[in-house]
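Below you'll find only one chain, the form predicted on its own, shown as structure tokens.
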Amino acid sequence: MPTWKLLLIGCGLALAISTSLLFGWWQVDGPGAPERKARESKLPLPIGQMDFALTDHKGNRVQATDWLGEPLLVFFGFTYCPDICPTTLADITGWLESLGDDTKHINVAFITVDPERDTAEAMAVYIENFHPAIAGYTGSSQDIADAAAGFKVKYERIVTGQTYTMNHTAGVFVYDAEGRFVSIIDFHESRENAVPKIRRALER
């Protein structure tokens, strides 16, 4: 058999083996791996990929992409929340105070999961208790569902007697100025851990 045919056969075998190995890596350890896909599916989307609009506490209609250009902190909660929400907003207030003038370059969004009771007016009154950089957001039930889907937030109404409360994801989402997800600050995470996560978003 001519040498050139042997070379072609050898190259073909080498290519086939390389392709097989690459496909195996893709499926087992690479982006195509089931565990990696499952893990990434739970992460919030980049802001630029979200498609929703909300009403802020001043009555202005705001789209997700309006937050691009500055780092962003997002927390979902509701004004009737007895403990987790006021505690988290107080923690956020402390973090922002630690950042000093850098706070001017951060958007902070408190998004209700209880739009039935949390009107723009109610949100405006509620956030007066916390740092002035925090803005409240509400909207229709569908608006809130669309926003929650982008951030992969879960929430549900729990009826208790004649009234109800809300269960919801309690972490604070941290994004950089380009709308890329940076980190989550867990409920009651220490200021020593939380503030560096925010600074990382400011520096990117």
The other form holds:
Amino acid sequence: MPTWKLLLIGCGLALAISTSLLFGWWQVDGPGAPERKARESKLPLPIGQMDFALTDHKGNRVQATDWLGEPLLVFFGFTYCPDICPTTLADITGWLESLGDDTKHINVAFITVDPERDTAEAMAVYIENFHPAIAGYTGSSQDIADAAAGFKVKYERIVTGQTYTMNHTAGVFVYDAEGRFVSIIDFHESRENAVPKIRRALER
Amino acid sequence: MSSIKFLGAVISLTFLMAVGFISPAVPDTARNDEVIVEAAWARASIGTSRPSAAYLTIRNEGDETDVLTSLKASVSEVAEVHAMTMTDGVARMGPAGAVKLPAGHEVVLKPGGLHVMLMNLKQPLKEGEKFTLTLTFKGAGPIDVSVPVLGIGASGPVQ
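Okay, that is the form predicted on its own; can I get the form predicted in complex with the partner chain now?
All chains and molecules follow, beginning with the one already shown.
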């Protein structure tokens, strides 16, 4: 075999190897990696990739991964919110009532974006007004920031005179039992839209 | 209003009353001239530290635009119309300023839109109770409306 042929084969082999190495890196550690893709996308992370702990309305510390095993609905809000939060929690209550017995095995998390005022006790008193499946969660400012980062939720404090209110992402996140993100139920979505989305998560 | 129109209104009103669609003693409907405030309700509160919200419908049956300039509630130190707006899924709330009522139109204050923010409550709003809300319009002047308090988890009066 002439030298130029050997050289050509060598070059081809080197190119093939480096291409597959680059491809492998891209998919595993690079921009194509599923974890990185999930972290950089605007979509909420799978529950299994979330790393935070919160305090529930009974005062227990819970990990995000404790939610695995059952479908999950998550809503961020605060109890000093007079309009959208009680409306959403009333909507969730209505959805759960439409689903009936299917909701015996579903976690519903109402996470405060205002941990300063929303203690575990405050959350407990507040959620009593809604469906019993709804649990309240609070924590340190850092806990809330970590949880919000996992769900890609935005929130900010707005000072109004002597008090303050909170702007916050208002959709309801729907997850299946394996912690995979199924969809978001936007505010103003009808019960006819919302219930099938939850059913999808229940049936997966 | 022409006499024929008036007669028509009286007849249809009498008819509606007769068949039971409207009761003559609707406590949460009030009117002054051509402005009507109706279907008012508020959410119960937990104590007095949290703000509450009231909702209602205002109809302007007149020929000129009117403006809701101020509100006063018997149960709170502050009452003002706030608007909820949504940008990129983020809910924001703030004062809506003076609410314009074009002639022949209605403005509906409902969950997730415009609402009356009741701030610095003087007493807790308890389900089943009522309070008085005074809406002052530039043209129609003040209108008192009785506001029934529904549960915290209510989304409106049961239809």
